[in-house]
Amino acid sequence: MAEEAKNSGVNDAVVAAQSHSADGAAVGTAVLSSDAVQNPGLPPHRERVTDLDPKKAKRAERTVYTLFYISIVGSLGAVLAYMFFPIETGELLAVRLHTMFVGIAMALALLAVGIGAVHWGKALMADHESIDERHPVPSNQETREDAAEVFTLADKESGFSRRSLVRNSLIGALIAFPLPGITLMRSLAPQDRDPVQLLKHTMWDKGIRLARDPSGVAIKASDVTIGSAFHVIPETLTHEEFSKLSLEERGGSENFLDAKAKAIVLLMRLDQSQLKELPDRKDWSYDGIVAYSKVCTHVGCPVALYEQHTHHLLCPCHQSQFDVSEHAKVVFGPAKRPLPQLPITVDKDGYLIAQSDFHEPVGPSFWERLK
């Protein structure tokens, strides 16, 4: 009956439809469609060389148990480059050969192992093809009867939908009940002070010394010639210093990299002529010398690739610009605000220090941030 539904046009699908319970098909299919994918059956059984030929079996007999012993060798090879090539001598060559023999003996070990796994069951295992029957998914009318029973007889018993007060206080407290965990989570942010605060604040204040960094050598104004960059600290930012320091002093940071993080600088020099500066920030620089927050407003890379004659700093993590000479405005790149800049001036000794802490939180932007 199939066989002539499908034969036969549109038109007969409506006859063929009426008589489908007799086809199998299931009860309430109005089309049979006559253009649907014929089961193509298994593929004609073919026979692999190691079937028909009894050499050609020993051979890839033999592939197979040379691979596995060269999985051994590999093992045993593991060991003794172990043994003979120790990482004692303190010598990085003997880093590189120990890491590279031991490497190369364990892949020959565990490759081996695998491809001559493959290749045995692939060349030499029994080959036929056969079908599994999938089951049907749900289960039979019966269970599933019982099934909506035990719903019905557990709802029934609770009262779970004629309380309609019990089970709404009940959906709320599920709803209430991971709050508290996002409150823990706060106690992964300092305890005791304010996070925003923390972020507010760096170790640069009024009077602070800019010096290099590592040294902590406090730097002269007559010391930057023009097309320098110096890569600045607050001169009480080196181990010995800071472990002197009062909390407040340490711009709200405990520890000393977290200090460092917020607190550092790039001092460069231009031509007085070439700054262009805004009239309320004109005193912040001294001379032709300009400070700025090395800290990326875009996620907070190290911003210190400075180009001496286009006066560009550019960001090596995804390539923001910002021009110094305008007060390091964002030329190119997903960051959004202009590097922060760091009043600075001299002291009565000719060194260079900070009028204040930054006039805005540095870094990326975060919650609450004013500016």
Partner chain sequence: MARATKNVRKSGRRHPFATVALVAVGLLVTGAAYAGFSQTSATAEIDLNSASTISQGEKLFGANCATCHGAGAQGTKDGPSLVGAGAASVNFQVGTGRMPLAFQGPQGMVKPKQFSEEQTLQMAAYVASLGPGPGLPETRYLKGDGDVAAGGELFRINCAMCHNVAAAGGALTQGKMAPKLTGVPATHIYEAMVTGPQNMPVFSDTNISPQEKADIISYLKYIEEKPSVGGLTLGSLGPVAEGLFVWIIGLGAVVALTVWVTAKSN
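Now that the form predicted in complex with its partner chain has been shown, please provide the structure of the form predicted on its own.
The next block holds one chain only.
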């Protein structure tokens, strides 16, 4: 072929030289090397002691369901520890005992059910090697039937239906395990008070002056300039004054921080022409000064970031945004209702005062709310 190309006078003809290697195969031909690594295959299967000795299998079964029963005891023990070691007194020893016994019981419940499940899989479930072949993503009727057969086989191999003590003890452990968490969640709500009433009433009342947080210095309307933002508390919310007030005057809060958390307010001043007030709230502001609860209506984070040009308040926790120029309506984020507005005016000395308490519960939305 090379000679023909040469005789034809074609200078740019491509000549494929064909040579051979030492073993006679043409160069470029795939040749399996004689010293390639061989597939070792699967190692010989080793029977477990529970596969060889029925007595040891029975002993392993007893160990598994005993661990599940211990988990049940731990879960119930956490509930009992929560009940018999209360922390309402606030004493340090009571808190330590409560934390220790509840923690030990919950750790026992989780550890026992975990060890039991692992021991069940290692000692009792079927022990053999298998290969799962890949299949197309869409499943046809035959594949679904095969899947059902796999579940049936898995039930047979694990002994879930056959080993009733193991199965029932596991179900009992899984049912009992969430009980401590459900019990502990009960402490998140007041035990003897209506949460609607607790959040609806704060320390704000008619005539109470708005004061800076945390100094308690009263604020005059002339102090609030356009674009400024003040963190505000009731003037009566000081440690000295708080101890003298009745429970009703405290807004239903028994301690100082709870009262402050409900009553905290953000005060801002806008150009009067930029306010879009509802007809029934025309007198809730004073000369462009508005006051809104600082507690986000999503999960109660402090809404403290004010953007002057857009008049937006931003909650830093989950990015809810409220438009101050339009009764703090939600413009972005997971919050579902506007911030409650505090009606304000001025007294004869020019100090900003509250006209009343909030007209709706402050804080996060919850199902007991009336509106």
